[in-house]
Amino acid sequence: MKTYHAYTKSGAEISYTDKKRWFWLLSSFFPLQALIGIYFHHITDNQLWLLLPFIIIYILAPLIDYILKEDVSNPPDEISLALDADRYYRALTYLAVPIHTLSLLVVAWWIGTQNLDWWAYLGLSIIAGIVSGLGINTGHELGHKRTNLEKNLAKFVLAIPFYGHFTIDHNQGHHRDVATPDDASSSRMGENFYQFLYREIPSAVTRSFQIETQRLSRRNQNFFCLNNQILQSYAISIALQGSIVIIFGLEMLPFLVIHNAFAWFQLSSANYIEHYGLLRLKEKSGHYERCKPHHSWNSNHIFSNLVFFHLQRHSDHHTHPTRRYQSLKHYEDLPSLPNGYLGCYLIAYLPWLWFYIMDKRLLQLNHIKGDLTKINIHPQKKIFLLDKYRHNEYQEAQESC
């Protein structure tokens, strides 16, 4: 373990060891767990166990994350310029790169030279998508930091889901307008995950393309040159994905096809209950207060942390965005899930249960405290949820008061 050593504003010396600094590994390494599948496979000849993946995702990572409970243990203020500056934790980032990389051309190789039954071929390819959406998160992380080397490495990770225009729109648009109706990665109170999806994936490629425009005018340059960070990124997904068609032939493209489409679908799966129903009021002058840490919900479960770069502590990423995975920090009374976002995930997909769940949680939050008109909602669903929450318990207390 290493120990960091600084000073506090009246000369008193303090410490701090980050206790889960080799456990980081795992937002590293988790994205080679469909090569454990395909290794048993190879021992084996059983193909079920090309599905193994789906066991550790959606049953071992909930359930570990149950067990452990949560960390809401921080860094010290003074300790945070000395653990943003560790390489270590950067190289972890880099380090993933390659690995996803890896990943997907196993995968594909073994796809491409294996006779699998329809089903494992379907399994293996969502199980492919499902870890490039790791991926992208990777590139949320790369994609925030100003050094060349972070950003041209975003670029390359997100192209292997072929997600290049993630970076423009998330930094750009996303946080720009995060938690208000003009954001179509913020989900709404009585918008289900599919609804979502087909709302939020369609303008994130039209704003990210809106925006990348607007950028290369003020540089009197076009869309179509060299300078344009999207086209960067596809192009160095057609090169790859291209590679592999060429090598494995015409039979790979639904395999791609698929393995881009899970990706997509995981980081909307992400993103859906990341800020449900939350939102950022107007104020007199007529924008949106600044985003705040009770504008995302948070998570502090350990295991899902661990494998995802410390995303869930969504709150205070939205606050300090540029802030480094290691040093992000929990708050007092964030809206917090029920449990890590592999485990949401499998409640958003069920919309009743998400519903019944987290419209509760939406509606005790303090900042809430009932009071509809604090929530973004779904229009659709607007009048639905005035008349269903307008008696009940929360409200009522609101009018006594």
Second form
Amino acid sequence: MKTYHAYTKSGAEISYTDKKRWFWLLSSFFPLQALIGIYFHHITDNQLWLLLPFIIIYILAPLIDYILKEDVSNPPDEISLALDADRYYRALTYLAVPIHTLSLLVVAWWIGTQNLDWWAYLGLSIIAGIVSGLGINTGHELGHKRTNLEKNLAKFVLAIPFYGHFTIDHNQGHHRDVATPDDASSSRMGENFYQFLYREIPSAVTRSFQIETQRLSRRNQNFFCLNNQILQSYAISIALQGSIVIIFGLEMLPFLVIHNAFAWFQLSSANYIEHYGLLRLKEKSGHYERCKPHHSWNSNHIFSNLVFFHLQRHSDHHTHPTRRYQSLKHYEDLPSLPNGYLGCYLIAYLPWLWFYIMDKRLLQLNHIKGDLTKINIHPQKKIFLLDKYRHNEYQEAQESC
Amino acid sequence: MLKHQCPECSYIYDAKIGDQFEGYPPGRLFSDLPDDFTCPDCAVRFKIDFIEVSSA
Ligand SMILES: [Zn+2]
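Here we have the form predicted on its own; I need the corresponding form predicted together with the partner chain.
Below: every chain and molecule of the assembly, starting with the one above.
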């Protein structure tokens, strides 16, 4: 284990060993799980094995999160610089890119060459999509970084599920407008997951196109030019997915459509739970207050953090968007999710259960304390929710318990 | 005088160099950047937040 040394302001030497160092390999290799299913299908000739990743993702991972619980450890501030500079950590994000490419190609080869039953075809396509959704997470970590290598790797990995507009929409749209009614990637109290999906996915395209058009017009360039970062990524998508169709035939088209759709679905699942109902207040100047840690739902569940490059330490990510994953911190008194992301997705897919669990948590947050004016509310549900959670009633309930 | 820094992510706008990628040519003064200028790296600090740094 590598030990980092630094000096505090008073001159005392401190040292730090990152216990999670080797465990971060999980984030790079977790995407290989579709290939494990394929391997067992190959040796047993039983197609049910192809569905193994569903069990890993939706049963095993939430269970491990439930058992291992939360990790609230932080690296000391003085160590952050050395930890950020350690190239091992970024190498893992680079490594995830060929792994994602390999996963897509092997799954495509298997679907294109095996005579699968319809349910196995469908299941494997959805699993490939979920795995490429993890690829969007890798693209997220890379796309926030300043270096050209990382920016280009982000374009490549986002091209796998045809989501090349993500970096621009996310960095310059979502981060700017997060936890306000202006942001289609921040879900509102009373808005169910499916309504959110329908609002977010088209908006990500239009907002990113607007932002990139503005940048290009400052350079006196047209939207359709080689410098367009979104089109660069789309071109890789066309080359990659086009090659799959050329090699394995037109019957790959349904696979690619399902794969892409479920990767986007996976990303929207994360976005739905990350800021549900949270609201930045407007200051006297008319601007929204800065994004603070309590404007994101955080999850310290150790296992899912280790497979998501720490994405779930979302409060710190939005407070310091360029901070590298290994250095993201936990803060006290944050809005906290009941499980890791994978478990929370399952809850989000059942709107009544999500509202039942999360509306209470939202109202009880220290900075909200039942005050609905401090919540980002779905306009169509506003009257219903105001009626249901009137301020006085909430306080009465608090006093009586 | 010519350099301004983002207090969040340390991005530096140097008027001598401009920022070609973002479409600001060399020589474009910080004060001449658009009012809605947003930090190109972190996007959570704005023109008003940037701090002048000595060009040394
Ligand atoms: Zn910045």
